[in-house]
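The chain that follows stands alone, in the form predicted alone, written as structure tokens.
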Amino acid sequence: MKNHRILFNLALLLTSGLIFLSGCGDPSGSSGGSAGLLADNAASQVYVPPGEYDEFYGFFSGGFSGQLSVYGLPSGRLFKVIPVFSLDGEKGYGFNEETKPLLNTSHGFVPWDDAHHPELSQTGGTTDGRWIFINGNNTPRVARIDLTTFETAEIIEIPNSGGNHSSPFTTENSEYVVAGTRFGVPYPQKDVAINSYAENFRAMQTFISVDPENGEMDIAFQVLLPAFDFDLSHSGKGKSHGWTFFTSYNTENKHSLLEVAASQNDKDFIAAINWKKAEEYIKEGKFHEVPANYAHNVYNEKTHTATSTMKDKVKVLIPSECPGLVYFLPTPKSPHGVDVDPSGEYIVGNGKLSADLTVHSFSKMLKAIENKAFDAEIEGIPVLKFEEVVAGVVKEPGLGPLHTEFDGKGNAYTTFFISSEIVKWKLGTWEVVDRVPCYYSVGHLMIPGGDSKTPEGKYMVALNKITKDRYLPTGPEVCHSAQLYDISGEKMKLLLDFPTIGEPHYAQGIPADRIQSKSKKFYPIEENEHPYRAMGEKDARVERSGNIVHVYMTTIRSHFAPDNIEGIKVGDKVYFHVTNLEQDYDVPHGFAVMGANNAELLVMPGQTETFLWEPKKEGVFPFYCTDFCSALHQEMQGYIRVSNQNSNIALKWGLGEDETIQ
């Protein structure tokens, strides 16, 4: 009797996950069905138990939120948000003096940016885990994350652009990475009528180079191209190494109304871009030397400090005056995403109002341009003949093609914006093989190592812009989702759906063991360089120079040296220079004043950071540690005391019963 009661329970459990999951749909998403709900547990596949680690980094740009999130695959936990064009008062990040230069622009400080592409670093055109790339899409920038660290390191300005979309795309070896204009401006920059677009508006590509060593990047030269609205980007690997493929849309050269005006043309164009012949030109002096302005704002590990150099000029190579730099590839109308296989052969640019993915031959375009096959010229760049350069053509596989990456055995996925569905199809014979559905109008899909020459055809993320009845509703706005598949085997199976942060446009993904060993644990002390730094409890004082006060203070479990400082008066500017004497992983330490107008301090072991405070009134206001550091982190606190500005009293500052007076 017991054991007839729980077969019972148990069958009525199982039914009752059955008619669960029927009411999700088919989750493996496979248009060949499934062999049993249960039979492909997709729980199982993404669970990761505790204690062990995900497979893979996956780093998610964030849209409008102006940062780089980073989550484990499969599990689809979020790790890190790691800030780089917005502020952000959890790590401190635009609030402290040592970061605020990053943010430094022709236009002034600019604490926000709409970031859309991150790019690992490569080497052999394998991602190599050292750096990631993002690009500012507003204000034209490009920035660099070391992942060592996890923190933005670099952040150059990008000049005589507007809308830095087609960015920041790498070559095989990292040699350079690109940023091509979204909107066509003004070139030189002036104030002209908009109406006189197609005379004196112009786009430029830049070819920004990255020191093989330290990551360092400068702008290496631009090309100047007709102002056509450049889209995306990518390199050429393998055999087209040293080409770098853009997408065009507005060839017509429209400037309002985009959405008719600019799809009148049967076709559009990839322009393909010969880096090593304009490295060629640059050498031979056959460049313009233009006036610019834009900042290269660079973080100094050392000195824990990033400081902001203003550039006044640019190389621009004409393509009129450089034959063999551009050829322009027709593309049928208003393609977005521009994607290569890891051979290097084929180019696939997928005009999102064309019926059919037109793929290109690289070798194909090579022969066309030894035998000058062009159908006519644009502003000195020829146009080659679209039958002579098409591979071939994927027939209605449906309905707004975006974007395409490759498993490494032969197979592209393309991802349909209109249609809500990822197609897998095959290179060479252009059939498709394999459809899934996604929740819903999916963008930009990834994976790991998809755009390079050794994919990981394991997993893939579809990157959705819209999650109605996905989630928990939390208001007008829903999350962005992105959703995990297995493409291991035939048919792609969906495993998981988890939210993102911001609007995430594209994503890169990596295996953990590329990057995992290299991470930094602690900044040595010995090492700090900080102008500012304290290198121990002797050090710690307090300093002033007319109302200029520097509190050069230490933070060790669990108290601060000086913990109460008076002599501070109305008026002052008061840093408070503060170094984490941790030598131990993962034991940041935050600091917090009552009444500051910025944000806190989050300082890392053997870290110095800068904290403006200027007070307005007087009184004693308390600081203390913001990160849980220790059994007594609540007695991690100060005071500081703040009198009138014609106050007489001296400063003061102690710890404990030792007092220093100035």
Given for the second form:
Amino acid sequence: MKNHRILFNLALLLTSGLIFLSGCGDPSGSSGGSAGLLADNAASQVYVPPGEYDEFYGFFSGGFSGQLSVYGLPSGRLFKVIPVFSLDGEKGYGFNEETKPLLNTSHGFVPWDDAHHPELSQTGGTTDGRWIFINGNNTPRVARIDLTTFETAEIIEIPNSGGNHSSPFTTENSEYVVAGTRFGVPYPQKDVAINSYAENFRAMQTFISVDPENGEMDIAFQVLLPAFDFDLSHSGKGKSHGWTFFTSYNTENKHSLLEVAASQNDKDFIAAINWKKAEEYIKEGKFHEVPANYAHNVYNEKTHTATSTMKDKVKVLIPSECPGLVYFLPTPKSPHGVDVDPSGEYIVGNGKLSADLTVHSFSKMLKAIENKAFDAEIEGIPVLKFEEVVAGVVKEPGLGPLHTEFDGKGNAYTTFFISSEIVKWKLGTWEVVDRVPCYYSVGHLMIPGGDSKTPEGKYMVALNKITKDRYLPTGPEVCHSAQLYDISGEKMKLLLDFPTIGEPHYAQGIPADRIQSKSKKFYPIEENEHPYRAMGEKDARVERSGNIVHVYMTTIRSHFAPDNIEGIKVGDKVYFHVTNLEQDYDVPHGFAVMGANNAELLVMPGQTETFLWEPKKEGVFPFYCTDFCSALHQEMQGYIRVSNQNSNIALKWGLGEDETIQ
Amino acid sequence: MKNLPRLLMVVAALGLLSLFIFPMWRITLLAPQYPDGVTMYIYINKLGGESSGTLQNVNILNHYVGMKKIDPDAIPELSYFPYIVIGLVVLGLGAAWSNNPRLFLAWGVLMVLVSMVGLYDFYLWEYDYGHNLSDTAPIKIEGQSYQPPLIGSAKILNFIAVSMPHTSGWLAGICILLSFVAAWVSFKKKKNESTEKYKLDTVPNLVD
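Same protein, different form: I have the form predicted alone, so give me the form predicted together with the partner chain.
Full assembly next; the chain just shown is listed first.
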């Protein structure tokens, strides 16, 4: 290992020497070119030797893929794609009977969504590695992923919302994750003329409580705001704990050709919601309980099955009835991200159409509220005087600022979409320290813990929207990318550039040790409470009632029990309930039947999963294990005989020629 | 310190009870796909493993080459060995009560004999599992046996099998040693006492 390092360094030395001799070297070590990378030894900084572990987990949203992918940092190696809002044939997610309820909504089964912002749960303002939340934009939902299993554990639908974008940012102890609406929608939802927008449309901000024990989500309350487009959010921390900030654009209240119509006001607003005050108003009963219809879907790890419950009410707070609940902070211009620094004092409004970057002060905001330094009032919400709340302005840092994260050492890093770069600047003095190019058009950026109280200021990831010429071409559709920078020094340094799954819209990073040791290896079979489990081969059987057939099947290296089934008829609904009896790490079994109209099953050790098969023609059809499980994996196969609807072939099942299942 | 040998003997006898708490032997199978190994523990009254699934995992590995399924219910020793151990504890306590070094020694020797019989029995089981192979085994290798070593390590196909005494096995060994130490200290004491007595009987005149 040590020898390898030495050899590797020697090779690097030789290479950079050659480049120097050939006269095309770049001794300044600029971060773009490959010569610069070699001279800076970037390769060794991201090199994690085979068999060794990465320092950080990175959770990258898949954007329009609807999923969440798990990478190692600094290597950029992909470990897993966790299916969340979209069907995943590979894992049977959304295809098997157990996970279908997770995708239930008030619109029925919705098998896709646009997943933007992963957000790790926090304790005391620090990521704790228990859960990660992610929003579904299109059909407003928030999902919770359990980080002991890396599986989707819960999805809650958000009523009175359209375009759940400013979500699911957490409070300091994950008391709440929030869900703001990007699109105003009629409140209550009804059939009205679109041009009655200002009159009929509203924008509801939702606070979802998180049970500190099991993480279960519940819609605690909603706050009714004017129909601006609420774009992003972040909750306060430290001194500003108790507040959540939402950016808005379209304060013009327009509903068509927004690219022009919603870009007219010099300043839009950051809405500051005092959620501790909201809790008081709820306690005092100052809420309206309004009818709603939304799904709450929870996966049970013991029954290995999700259930979907429809809920019918939600508590709504109206700011004009609740003084002190909401304030507007004027912010130039169409601010996108709103980011709170680790101390909780500075609130950065990334005005995407503004030439400057505006930073508000939380303490000035409190003083302005105290002094009633208001410019106006909109639907009972005071608009604070801009000059009374602004802390400073970063002058002409770049074009199109979108998002800011922090390194915990007094620096802020802001992405600029239009000028395709990240700019490092100092909190308090507002001076620009450094800038690096991104390839290309960076959206979010991520520093592990960079939006928490305790950032790990070692690496930074840029999440790029387009790649153009960066990789080998793959036809008209090319990958999006992530770029890893070293931010441990004064200057940012590009280390690595890697393609991602879907759109890596936003990401979260966390030191590996906060998750690694808690990761489950298998499900104890004795805890399996699936109603159709088979606890051993002695339980394997086939039962018929009418045209419904239940096959209680088990898997263990390297056979199914039963593996020969007869007496199935055309038109039957055959449920294969497959229990994986294995109790070893990394021994899933797959299950696939010819002609199935859904997908495979991929059953983890100790788990039961169910698969519906509806045979349409007579014959004998094979099934087999799809996950290469053992030396005799190819032998892990079986047959199911399908007879005519009127046949009187008896139901029969077995395993092995001489043996019958006892 | 007068009661030291007796005390040692009590500790030795009661120490055997550790056989009911800790495993006495472990067998670990190592292979590239099993970086942490598959470790099976043998207790006086049961078989166990690193996890609840260990025995099943060992059986799954063994079935490829046609080895018999290891079924604790099919090993009668696991049900009657505990009684032998309890008997030994009682005998040890009896020896301590008698305070007779000859009985201390006898108990130690009995322990050695029982341990040897136990090890031989263990060897026979290992031999049986390693040689008594199914005719329908998926993998058959002419002349290959799969018997793990009694003590130490051996390469069996792609696995390295390591077999070693574990906590209560070592403790039982210490108990045997303790009984010998108890006997030795007690014998020495008795000898000193008799010399002393002799001195007291014969020397007083000189002192006067």
